[in-house]
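There is one chain below, alone, in C-alpha cells, taken in the form predicted alone.
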Amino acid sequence: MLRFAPSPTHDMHIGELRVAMFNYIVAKQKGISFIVRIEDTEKERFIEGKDTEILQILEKFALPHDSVSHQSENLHIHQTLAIRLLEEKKAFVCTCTPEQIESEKKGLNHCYSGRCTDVGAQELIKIKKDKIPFVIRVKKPEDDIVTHDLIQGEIHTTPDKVDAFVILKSDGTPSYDFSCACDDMISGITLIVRGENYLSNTPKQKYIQQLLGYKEETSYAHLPNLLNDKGKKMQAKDNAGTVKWLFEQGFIPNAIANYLILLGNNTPTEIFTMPEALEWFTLDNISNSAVPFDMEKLRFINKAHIKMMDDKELSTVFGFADADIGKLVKLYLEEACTLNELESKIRPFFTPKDFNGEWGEQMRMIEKLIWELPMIDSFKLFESTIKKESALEGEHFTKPLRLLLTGTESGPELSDIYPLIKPYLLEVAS
C-alpha cells in the first residue's frame, strides 16, 4: 500500500503534487491501494477547507484514491502507543523546560541523556497530579539506523542524529514523526515516496516502528528537490511554487503532470499522458540530483497538450460548446502557450468593437455591409464582395476588416479565421 499524506496548512506545493502522482502511479502499476491521509494534528496551523481543496486537486489530475482519513482520527491510538513505550521503558517522561533543554544542549549535556531518562509510567501519575508540564520522549537509539532508499541509496544515521526526540507533546498530541510512523504501521504502508526534505524524519520514524515491534519492511524513495530560477529549493512563494498559482496562470493538469513526471527522469518521449506514463514509469530512472523547474519548458509542454485537446472540449474553457471555437483557439498557439494567453486572444472577437479609432469610419461601413448582405460561405467571396461594395482598397480595407472581425490588428490569416467564426459573424462584427 502507498499513501499521500499532505498537511492542510497551506496551498499544495508543486513538489507535493509530484509526490502524490508518483505514489499513485506506482500503486496502480503494482495493483495495490493508494490512500490519502490528511495530516491535521497541528490544529493551530489548520486552514479551514484546505483538506477539501487537496482532494479537489487530486481529482483534477485524475488521481483516484482508495480511501481518505484524517490523522487526528487516530489520536487515541497515538496516545496509547506512546504510553505503551513508556511502560516498556523504551520512552521516558521529560519535565525539562525549553530553557533548560537549550542551556544543557549548549553544554552537550542533554536533559534526556541522564536526568529524565528513568522517569517512567509510575512517576507520571504524580507529575500529572502536581500539574507539572511534561512531554514523552523515546530513549536515544544505541545503534545506527540504516535506510535503504531506492533513489538516494543506503543511508546510515547515527544515534546522536536521532537522539531522544519527543513523541507526545505537552498538550497530549503526538509529534509529527510519532503519528506518521504509527499511522504508516497501522495502514500497512509498504513503500513511502516523498521529498528529500523528509530524509531527517525517516530514521526517527523507522526507529519508532522498531520500538513498537513492527516487523514489516518498508521501502523508501526520497525525491530530489525542485529548484527555482535562483537555484534554491522551490518554495510556495516562488512563481510555479504551488498548484494553485499554475492553475491561475492557465496551465492545464495534463501538461503539469507531464512536466512533473519528466523532471529528473529518463522518459521514452517528451510529451505524454498519464495513461502512457503508467506503461513505462519506474522510480529506477529518477535522478538523485536536484532538478531546476524550467518555466519555458512547462509552457512548451502546455502548448503541446492544448493542441492535443478535443476541439469542443477546449471551447468549453472559453464558454462555448463548439468545435470550431476550439479550432479558432488553436490558431493562436503559435503566439500563446497558456489558457490565459489564449483567452486574451479570443476575448476581443466577442467584445464590442471600438469605432472611435483611426479606422472607425471604415469599420462602420464594413459592419453595415455584413448586416445587409446574405451569409457568404467562402472567405474569398466574402472578402471580394465586401471590398467591391465598400470601394475600400489596400490597408484602408484590410486593417478595418481585421479590427472588425478579430478586435486586434494582427494574428492568423483571416482566411483561416473566417470559416470558424462565420456562425457568429453578426455578433463579432459589432
Ligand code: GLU
Second form
Amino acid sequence: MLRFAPSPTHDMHIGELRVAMFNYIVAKQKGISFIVRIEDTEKERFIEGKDTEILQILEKFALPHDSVSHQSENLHIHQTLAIRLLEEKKAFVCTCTPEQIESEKKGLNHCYSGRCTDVGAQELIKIKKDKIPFVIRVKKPEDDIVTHDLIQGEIHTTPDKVDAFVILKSDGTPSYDFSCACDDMISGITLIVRGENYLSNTPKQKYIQQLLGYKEETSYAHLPNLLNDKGKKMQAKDNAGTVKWLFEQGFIPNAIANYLILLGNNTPTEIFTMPEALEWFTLDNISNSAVPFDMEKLRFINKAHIKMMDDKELSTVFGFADADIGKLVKLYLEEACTLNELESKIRPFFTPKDFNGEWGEQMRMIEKLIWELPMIDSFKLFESTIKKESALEGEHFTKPLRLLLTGTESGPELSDIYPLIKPYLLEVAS
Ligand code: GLU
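We have the form predicted alone; now please give the form predicted together with this ligand.
Time for the whole complex; same chain goes first.
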C-alpha cells in the first residue's frame, strides 16, 4: 500500500503534488492501494478547508485514491502505543524545561542519558497528579539505523543523530514522527515516496517501528528538491511554488503533471499523458540531485497540452461549447502558452469594439455592410465584397477590418479566423 500524507496547513506545494503523483503511479502500476492520510495532528497549524482543497486538487489531476483518513482519528492509538513503549521501558517521561533542554544541547547536562531516562510509567502517575508538564521520549537507539532508499541509496544514521526524541508532546498529542510511523505501520505501507526534506525523519520513524515490534520491510524513495530560479529550494512563496498559483496563471493539469514527471527524470518522450507515463514510469530513473524548475519548459509543455485538448472542451474554458471556438483559441497558441494569455486574445473578439479610435469611421462603414449583406461563406468572397462595397483600399481596409473582427491590431491570418467566427459575425462586428 502507498500513501500521500499531506498536512492541511498551507496551499499544496508543487513538490507535494509531485509526491502525490509518484505515489499514485507506483501504486497503480503495482495494482495496490493508494490512500490519502491528512496529517492534521497539529491542531494549531490546521487551516480550515485545506483538507478539502487538497482532495479537490487530487481530483483535478485525476489521482483517484482508495480511502481518505484524518490522522487525528487515530489519536487514542498513538497515545496507547506511546504508553506501551513507556511500560516496556523503551520510552521515558521527560520533565525537562526548555531551558534545561537548551543547556543540554550545549552538552552541559545530558538528560537523555541520565536524569529522565529512568522515569517510567510508575512515576507518571505522580507527575500527572502534581501537574508537572512532561513529554514522552523514546530512548536513544544503541545501533545505527540503516535506510535503503531507492533514490538516495543506503543511509546509515548514528544513534547520536537520532537521539532520545519526543513521541508524545506536553499537550498529549503525538509528534509528527510518532504519528507518522504508527500510521504507516497500522496501514501496512510498503513504500514511502516523499520529499528529501524528510530524509532525517526516516531513521526516527524506522526506529519507532522497530521499538513497536513491526517486522515488515518498508521501502523508501526520497525525491530530490525542486529549485527556484535562484538555485534555492522552491517554496510556496516562489512563483510556481504552489499548485494554486499555477492554476491562477492558466496552466492546465495535464501539462503540470507532464512537467512534474519529466523533471529530473529520464523519459522516452518530452510530451506525454498520465496513461502513457503509467506504462514506463520508474523511480529508478529519478535523478538523486536537486532539479531546477524551468518556467519556460512548463510554458512549452502547457502549449503542447492545450494543442492536444479536444476543441469543444477547450472552448468551454472560455464560456462556449463550440469546437470552432476551440480551434480559434488554438490559432493563438503561436503567441500564447497559458489559458490566461489565450483568454486575453479571445476576449476582445466578444467585447464591444472601440469606434472612437483612428480607424473608427472605417470600422463603422464595414460594420454597416456586414449587417446589411447576407452571410458569406468564403472569406475570400467576404473580403472582396466588403472591399468593393466600402471602396476602402490598402491599410484603410485591412486595419479596420481586423480591428472590427478581432478587437486587436495583429494576430493570425483573418482567412483562418473568419470561418471559425462566422456564426458570431454580428456579435463580433459591433
Ligand atoms: N505531513 C507531511 C507533509 O505534509 C508528510 C510527510 C510524509 O510523507 O511523511 O509533508
